[in-house]
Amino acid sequence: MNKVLYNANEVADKIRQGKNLLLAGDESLLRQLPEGRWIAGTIPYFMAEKGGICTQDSVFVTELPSYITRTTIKRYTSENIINIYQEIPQNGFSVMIIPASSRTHFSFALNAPKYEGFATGQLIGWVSGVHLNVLGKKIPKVVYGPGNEVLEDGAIVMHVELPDDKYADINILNIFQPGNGDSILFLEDSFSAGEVLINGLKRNLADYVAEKNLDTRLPLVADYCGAMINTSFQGIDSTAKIVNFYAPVFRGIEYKQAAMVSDYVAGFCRMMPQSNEENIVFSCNCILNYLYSELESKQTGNITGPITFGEIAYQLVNQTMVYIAICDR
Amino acid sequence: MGISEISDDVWTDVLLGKVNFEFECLAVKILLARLRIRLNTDTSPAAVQQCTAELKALFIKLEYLPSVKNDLGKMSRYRRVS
C-alpha cells in the first residue's frame, strides 16, 4: 500500500513542488507548513497503510492526481456556504472540510438539503476534530493552505476540475442496516430530540432509550430511497430528557435503530466494491466506527484516509465511510 | 435514452412514490428522498412541478455517470398502468 503518513518536512517539500494536497493532522504540524495548494483539517486519527492509528507526529496526505486540470481553493462562512452546490465544477468534484461544532458545521448539516442545487454536484468531505482526550477543551480547526490560515469556523473547499476523459463518482460504504425495532419519527429538524413519534405514538425519546436499554453505539438508520443514512447518538441528557445526536435528524423521515454488527472489519471488506478500489482517490471513515469497532491497528481492506468527526457525501452523514473514485469515461 | 424522452407522468410517479426503482446513483437516492418528504406535505401541481425540475436538473448535471445512465434507463422502460 502507498505511504500516506508523512512528517512535516516531507509535506512541506510536496507543497513546494506545487502539488494539490488534502491534509489531515495535528494543528501544531499543520501550522508549520508553507503556503500552497492545500487544504487541511485537524485530527490525529487515521486509517493508514498499516491500519488504524492515532498519532500527533504525522500528517495524512492525499495527493491529487497530476492529470487534474485546475483547482480553486475557497473559504466559506455559515452565510455563503449556501452557494456550495452551485460552485462545484461541472466535470469535477469539491472537497470540503468543516470544523466540528462550528456554526458552519451546524448550518450546513441542518440546511444543506434546502440549498440551491442540492446534490447536483459531486461534494465530498469531512468534519475536523481533536484527540478525544481533549474533547471540549481544544477546538477543531480547518486550514486554508494558500495563506496557511487556521480557522475555527467556516469551511475550506478545494474545487477540482477533471479532464474530459475522466469523471468523479462519490459513494458511501455503510455496513449498518435498519433493525427490526420500532419506527421513530422526529417532529423537527434538529441535532437533539425530546418528544418523538414511536410507532406513531408520542413519547419522550430519552425515556424510550432508557426503557429499551438501547445500545447507543448503534446509529439510527434512515432509508433514503435505497441509501442507508445513519445518525449517531452523541449522548442522553436524562435530566433534560433530551437525546443529542452527532448529525441532525429530520422531520418526515422514518428512522430505525441499526441491527447489531458482529464484525465491522469483515462486514466492511465484504461490502467494499473491489472493481472500483484502485480508482479511489480519497476516503474517510468515522471516529465512531474507529472506536466502537476497535479499528486501531486493523486494516479496512486497502482503504486509507482520515478518521473523522463527520463525513460528507453530498450531505453530512455519520458512522459511514465515504469515498470518491475517478474513472475513465 | 435522453432525459427529454421521459414523460412528465413518469417523473411524477417517481416523486410521489407510485413507483419505486432501485436507483443506483447515491445523489439520486438522497435528492429523491428529500423531495418526497417535501411532497408529503404539499402535493399541489406547483410543488410537483418544482420537484420535477429539481430532480431533472440533477439528472442533467450528472448524466455522465454510468449509475445515472442506468437510472435513466430504468425510468425510460417504465409504463404507467392506468
Second form
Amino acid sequence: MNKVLYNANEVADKIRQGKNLLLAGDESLLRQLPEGRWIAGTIPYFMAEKGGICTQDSVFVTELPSYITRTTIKRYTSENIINIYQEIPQNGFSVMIIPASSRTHFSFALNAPKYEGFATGQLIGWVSGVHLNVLGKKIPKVVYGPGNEVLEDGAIVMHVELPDDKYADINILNIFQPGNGDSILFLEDSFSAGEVLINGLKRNLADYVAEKNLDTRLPLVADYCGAMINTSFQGIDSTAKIVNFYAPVFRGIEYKQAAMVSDYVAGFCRMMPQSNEENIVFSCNCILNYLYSELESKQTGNITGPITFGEIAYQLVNQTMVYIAICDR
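Swap state to the form predicted alone from the form predicted together with the partner chain:
Lone chain follows.
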C-alpha cells in the first residue's frame, strides 16, 4: 500500500513540484504549506496504511494521477454553492471540502437536491472537523491552496478534467440497511425534529426514542432514488424535546432505523470493491464509523482516506464510506 501520511516538509516538496493534491490534517500543519494546486480540510483522524489512526503530526495526502488533463480550484459561498452541479466537468469529477457546522455546510446539505443539475455530475468530498477533545472549542477549517487561505466558511472545490479514454465513477459503501421497525415521516426538511409521523400518527420523536430506548448509534436509513442513505443521530435535547441530526432529514421520505450490524469491520470488508481497487483515487469514511466500530489500528480493506465529519457523494451523507474510481472506457 502506498504511503499516505507525510510530514509538512514532504508535503511542501510535492506542492513545489506542481502536484495536484487533496490534503487533510491539523490546521497548524496546513498553515505551514506553500501556495499551490491543492485544497485541504482540518481533521486529525485517518484510515492510513496500517489502519485507523489519530495524529496531529502528519498530513494525509491524496495525489491525483498525472494523466488528468486539467484542474480548476474554486471557492464557493452559501450564496453561489447553488451552481456547483453545473460547473462539474462533463468528463471528470469535482472534490468538495466544507467546514462542519458552517453556513455553507448547512445550506448545501439542506438544499442540494433542489439545485439545478443535482447529481448529474460526479461530486465527491467531505466535511472537515477537529479533534473530538476540542469539539465546540475549535472551529473546523478548509484551505484554498492557491493562496493558502484558511477559511471557517465556504466550500473549496477542485474541478478535475479527465482524458477522453477515462471516466469517473462514485460509489457509496453503506453497511446499514433499514430495519423492521416503525416508519418515520418528517414534516419539514431540517437538521432537527420534534413532531413527526410514526406509522402515520403524530408523535414527538424525542419521546419516541426514549420510550423505545433506541440505540442512536444506528442511523435512520431511507431510499433516496434507489440509494440507501443514512442520517445519523447527533443528540437529543430532552428539555426542548428535539432530536438533532448530523445531516438533514427530508419531508415526504420514509425513514426507518437501521438494523443492527454485528461486526462493522467485517461488514465493510465484505462490501469492499475487489476488481477496481487500484483505480480508486480518493476515499473518506465517517468519524461515527471510526468511533462506533473502534477502527483505530484496524483496517477496512486497502482503501485509505480521511475520517470525516460528513461525506459527500452527490449530496451530504453520514456513516458511510464514499470513494471515486477512475476507469478506462
